[in-house]
Amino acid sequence: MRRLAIVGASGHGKVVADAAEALGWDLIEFYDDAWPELTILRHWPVKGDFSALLENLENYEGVIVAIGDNHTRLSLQQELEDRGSELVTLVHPGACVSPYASLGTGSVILAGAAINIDATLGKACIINTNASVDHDCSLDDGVHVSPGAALAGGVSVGQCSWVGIGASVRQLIAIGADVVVGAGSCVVAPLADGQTYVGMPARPFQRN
């Protein structure tokens, strides 16, 4: 029996669990700091908090962090790595991933996503539903490419950046670290670290 522990009993966690079931994992159990108030997510049990998982790692053939916040996901994965857990990468059977692409440990590739030849993903990345990462793209650790977003060839994305739903990025563009690209934005020029960009073309977001 293959047993998978998922950290993060949320909407994203349900999507990850659904992908894991499609991949044939026999037993899926969640761990979340909302326990013991939260004891079940859909039909999957929530067995304890994160500390409880650390005490029971030997019970699982695989572990994955399914938390949307990029920094939290990457930090918890690093702690699990330090504890010697069996971190896994999940590729939904409905995704299309080139055999010449490289996927980092703890990443999840969801239904309808496409990753093309010589694309490289760091660890703990999310390539969400129907997103596309074209040839020769380079994504650092903890990147999230949201549903329907598209990265053209040769795009680079820095650590823990978030490309919003339906956004598009022109070929060979460099996106820095800790960047948020707003939903539906069109990126046609490099984006500096640590800022939020919105619009067509994407520009720094200015609060009124």
Ligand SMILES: CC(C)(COP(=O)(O)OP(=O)(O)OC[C@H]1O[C@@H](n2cnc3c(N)ncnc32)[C@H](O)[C@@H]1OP(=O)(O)O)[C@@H](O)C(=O)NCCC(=O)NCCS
Contents of the next structure:
Amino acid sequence: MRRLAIVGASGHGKVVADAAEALGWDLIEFYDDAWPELTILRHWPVKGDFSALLENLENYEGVIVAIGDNHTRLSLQQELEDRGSELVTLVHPGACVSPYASLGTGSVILAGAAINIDATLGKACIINTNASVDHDCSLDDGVHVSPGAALAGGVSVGQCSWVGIGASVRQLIAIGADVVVGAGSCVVAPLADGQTYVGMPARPFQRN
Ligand SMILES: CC(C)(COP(=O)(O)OP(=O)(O)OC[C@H]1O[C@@H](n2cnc3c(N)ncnc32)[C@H](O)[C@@H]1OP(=O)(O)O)[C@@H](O)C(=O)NCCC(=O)NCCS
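Switch from the form predicted on its own, shown above, to the form predicted in complex with this ligand and output its structure.
To see the whole picture, the full complex is given below, headed by that same chain.
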């Protein structure tokens, strides 16, 4: 019997549970601070809040954090690691990951995603549906590559950056830490830490 605890009973959590079921986890249970108001997500029970999970870690063969916010996901994963939890990495059976790529603990690779040879991913990354991370890319901890986004070869992405849905990044580009690349953007030049960029080519985002 393989039992998995998922932190975060949201839309992303549901997608991660679906992937875990496809990978043969026998029992999947959620933990979310919306408990006790929230007790079930689709057919999966929500058993308690995050502190309840910390009290029940011995009941699970695996734990994963499925929270979209990159900083929250990474810090909760760190707390679980410090408690000696069995953090797992999930690769949906419909994803394609080179045996010569390396994936950090707690990362999820979702359906249709591709990770090519010599790509390296840090901890707690999300490579979302149909995203691609090409050869020699280097992703730091807590990076999210959204559905359909494409990183060409040799791209680097700093800690907790978010590449939006359908964005594309030219080869060998360095994206800093805490960057947001807006949906559908096309990145052709390096991006500085802590900023949001949008458009084609991607430029610093300025609200009107
Ligand atoms: C860039 C982004 C972070 C800005 O969010 P926001 O601050 O809430 O911005 P708003 O939606 O209020 O839009 C503000 C303006 O920027 C424009 N804008 C927003 N996102 C844009 C984008 N990706 N590209 C170009 N223009 C964009 C809007 O059209 C709007 O223009 P207007 O003032 O002329 O009407 C967001 O739009 C985005 O792209 N997020 C990524 C979403 C994603 O990838 N989701 C996948 C989840 S898995």
